[in-house]
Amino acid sequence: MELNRWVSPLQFMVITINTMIGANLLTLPRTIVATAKQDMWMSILVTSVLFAVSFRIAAALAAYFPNHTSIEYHRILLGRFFGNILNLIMLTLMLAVTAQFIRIFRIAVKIFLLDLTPSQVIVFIFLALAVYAAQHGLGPIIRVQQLLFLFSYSLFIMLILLGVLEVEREHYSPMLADGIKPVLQGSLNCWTAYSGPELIIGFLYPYLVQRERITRYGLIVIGAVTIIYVLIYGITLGILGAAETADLLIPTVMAYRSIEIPDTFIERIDGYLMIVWIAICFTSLLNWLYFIGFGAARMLKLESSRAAMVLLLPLISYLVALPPDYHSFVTASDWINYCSLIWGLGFMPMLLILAWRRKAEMKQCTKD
């Protein structure tokens, strides 16, 4: 990307929504219900508030360095050595989130669609297509996502709302039976469902058209994603109940498998849901791969990020296959979730304080 502002607010919103929403749509209800139970929707609301704070901090930090990406201003704030270490931590975290994303995708596709296809083939084809598409740059990526966005999410939300036909009200009560502590614990467990904008804002900020309004648009995105999460997770809970949702590996699909529309030819709603979900997953993976490759190229001072993206293919494939079983994968996912939380509410505020002090010192030197 050349350093000229051309990413519009609408394009920024499409990119961030597609980055946030992905594979977690199918598996996350089990993780939240295990702690928050029937109050899982409250956990989602708490997480949205915390993440809005994290995004506001990330946007404010980027505003101190309007013509630099996060790769550069980490070096400015911490020095070349420690700045590169922080860049490496950030890119490693993004790689881990991407590998977790693909592992969930592999599990879901293997169970519900391609049960006879080897897992390695599913991962390789999915990754190879995304790497090929990401090499054409952010412009084509944005145009494709804008083209698919309205159709895919309109159909997706329509399919989600069909779940209201099978909801049972008693699954939502009693409210706060165990107090507020399980709700707060559940909110920490679903941080990765929002993760993405706080990482990519540092790459996108120099290229945004209306930088001064970026926080407003970011909050709109977080609010829209929260509504989608509350709908799909709340309906899943209303169909299955807390106990069954916590026991199922992929509760969302299982919940929609039981939905039937009387007097119509439409059946197997879960099949339609999976088809739309795959398209959403692909656009999300496309964004993650592009920004990881873009960040690696800026860090290594490469002229093009294409080589970095190609090298990501074997690396991510290895990370996807690294956990030997599902229990190890769940443990690794918990660590990734907490690392993302520490980055958003730990490292980012620290960097913002350093940026504020640096600007204050520069003003003082100017006055002197």
The other form holds:
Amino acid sequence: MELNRWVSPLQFMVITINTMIGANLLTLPRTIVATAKQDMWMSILVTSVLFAVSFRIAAALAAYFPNHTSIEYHRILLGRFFGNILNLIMLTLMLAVTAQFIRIFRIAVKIFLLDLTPSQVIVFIFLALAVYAAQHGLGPIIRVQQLLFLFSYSLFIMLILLGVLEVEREHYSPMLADGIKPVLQGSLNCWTAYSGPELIIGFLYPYLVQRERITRYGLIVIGAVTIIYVLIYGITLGILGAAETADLLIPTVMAYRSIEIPDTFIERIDGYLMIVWIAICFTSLLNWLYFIGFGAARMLKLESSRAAMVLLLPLISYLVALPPDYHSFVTASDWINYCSLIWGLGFMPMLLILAWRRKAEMKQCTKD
Amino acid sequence: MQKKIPLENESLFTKLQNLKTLIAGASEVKEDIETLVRTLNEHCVESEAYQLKTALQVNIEHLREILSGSDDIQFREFWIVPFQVKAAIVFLEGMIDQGIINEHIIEKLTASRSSHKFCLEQLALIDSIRNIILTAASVTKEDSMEAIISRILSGDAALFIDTVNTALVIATRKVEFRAVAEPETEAEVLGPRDGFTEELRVNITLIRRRIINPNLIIKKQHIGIRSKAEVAVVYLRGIANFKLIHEVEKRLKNITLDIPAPSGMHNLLEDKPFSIFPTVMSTERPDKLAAALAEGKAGILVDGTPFCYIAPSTFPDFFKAGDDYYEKWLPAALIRITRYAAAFFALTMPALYVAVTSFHPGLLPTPLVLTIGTSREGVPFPAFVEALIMEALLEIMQEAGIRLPKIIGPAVSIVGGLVIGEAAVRAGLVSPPLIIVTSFTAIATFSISSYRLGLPLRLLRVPLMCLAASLGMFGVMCGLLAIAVHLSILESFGEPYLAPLVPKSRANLSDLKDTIVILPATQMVERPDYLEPPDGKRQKGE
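Could you output the structure for the form predicted together with the partner chain, given that the previous block was the form predicted on its own?
After this comes the whole thing, all chains and molecules, with the earlier chain placed first.
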């Protein structure tokens, strides 16, 4: 069945940027700096290249099945049983990523905005808002993202650039002091910062117009996101230095806490940064939530995904509260990071080979 | 198959048959009587139940039955002398032009001329009267009583002729109406001074004289079950998308209210009636409607209201004012941005005050925090309650300002502004910074160009304040996100409410030239793409 194609490249780019940039904006510098130290910006560049490859693979795979979402073509490629298992793994992975980033969100809001409010309340309100938005289909979701994208990112980048005032150049040197190995190690740690588009393109592809140029648009997005990451993480490192960045729980906000612009209204940028960041987090959560609900509904062959999205609220709330302390959360985050890395660079190529073989066999059959 | 009846039972069987027929007949009589009683009890007479007859007296009787009780209905019977036939003219006094009835109907029909015999030889009686004798501008033949009644009630006169079961309806409507004056709700500096009135014909003229084009289509229809309100859908053929026109006409046809109020028509046309945001814009300015028509939108003019409805109306449309297009582009663009900012502050200012003073004083520079803290010293309420009291006062004063007669209007500002504001601060009940915040909020609300958009913003202030009081800036942000989500869910006549703020594709990016900012008129070559007009070019050139 031909699905209605209406998502334009512009909307696709907004969705992918919003999916990628989320809560990890605040915590990731710590993870990367712990291994790559002052060369963290190189790690980001390496990850962007790796991720571009993964995205190209995902797009090529989706192109083999232009009228099906990934839920269906997993079944076509692996058979009903194994296909469903793979779908389940994919949705669990997406759930884990979502829960992980809400946990980060919870920690950050608790520390910087509402220290006395129970964290369950924060999580519930935020999730309920996203569920309300996701109830009305993809159209309104894209519109709200476009609206917020315009305002939140323009404000956010402006605030981020203010950090340049406090950057100290010696924090970036010496370059490659420990060789290339820590850089590569760091690049693996920052996969979560990019993860998202390779999963949602499987859902979104049948609805896209101008599919033939999708890789190009994807690469533009990855490039833009890399620039934003290098800016934010680079400025954080430049302000705090490698040792301090690795020590702090949420280094990005802490770095901006020290910035003061004398004789102006704005004295504490970190507060404003946090407020704008809520909007950025919301758009990211909205995408993850919608596509999990959408995937679950297609897997279970439900007519509407509304019920699935409502049920996600208690499920995600449970998953968010699952790690008892911060250390177990960090371990879980590492695992989630590696799992999505394996998905992007392990499962995806495998599926692509299967799709390619299937097409070759079909061609052979028609020739015979 | 019927059973064979024995002979001895045959008479009994006939009796039973007769009894059965009698009972059936009796029940029919009972039903008839019930219907009759019901009709007698009913105060409402359905005009469609009557048919036009050939006998004049019967028709007049029917008319008297239908219009019984109304003393303003006039029946004037006379002889059409040349044809030796009786006739009657029926009209509503006060809604007709007596000159037309005297000079162009009665005088012509009662005068005898030699040419009349020739008329009758050539044409039927009714056509002779219509085409040769009557000199009124518009005379139409009607043979349905319902249509005739409806025309009489709108101010036309109906001529009934004996021996003919068709009536002639002559356009004689002349209603008193307000003169074309400057719109009071939409003041402008450089715009034209004329505004719509309550009379549909005048309003159509105001549009016709602005757009001189045969493709300006005006389609009239009547809506309502008991009272028929005259509605005209206005659009430019070849520019407005036919899907939009179809949708507008469909929605108007679907209105099944018995007596629709003309000024509340927009509430019957909205996509989501439960939403507090207006999705149909109303305007008193003909120039605004003409501009909307030129963009590819449709206008809905209703007889009895000076407000014209524009479909579709999106969120950014409520921030536009006619002056934007009459000023130079840069000041106009800056003023429009100011309006958006004003709307934002009108919505969030009290909530931000509550959130910052109660939760995050760190967001403000230290000297400012100290000033606010010092001035709040001695105030017995928490910031939230303090803001809530001021908000309630503000709303009451705004409402009083609207409802009061204009002569004693200034009393509100004296009592409200000077006495309450000044005295409240001196008594230590509220802090001076809050007075500044509240006043700024009120002024920001006034500077939004649309009164109807100001209402939901006023309404949402209180929930935002509650969120600010319970969850600080996180709550305010969640509230704003919820509003953003709600706006993105809304649609106006099938178009996204946020269009063209959220362009569908790269091709639609040109719509942003007239959204938040405004570019010089020479740069606006295209009509808004989101309306999908058949002719997208506004300026013809090489």
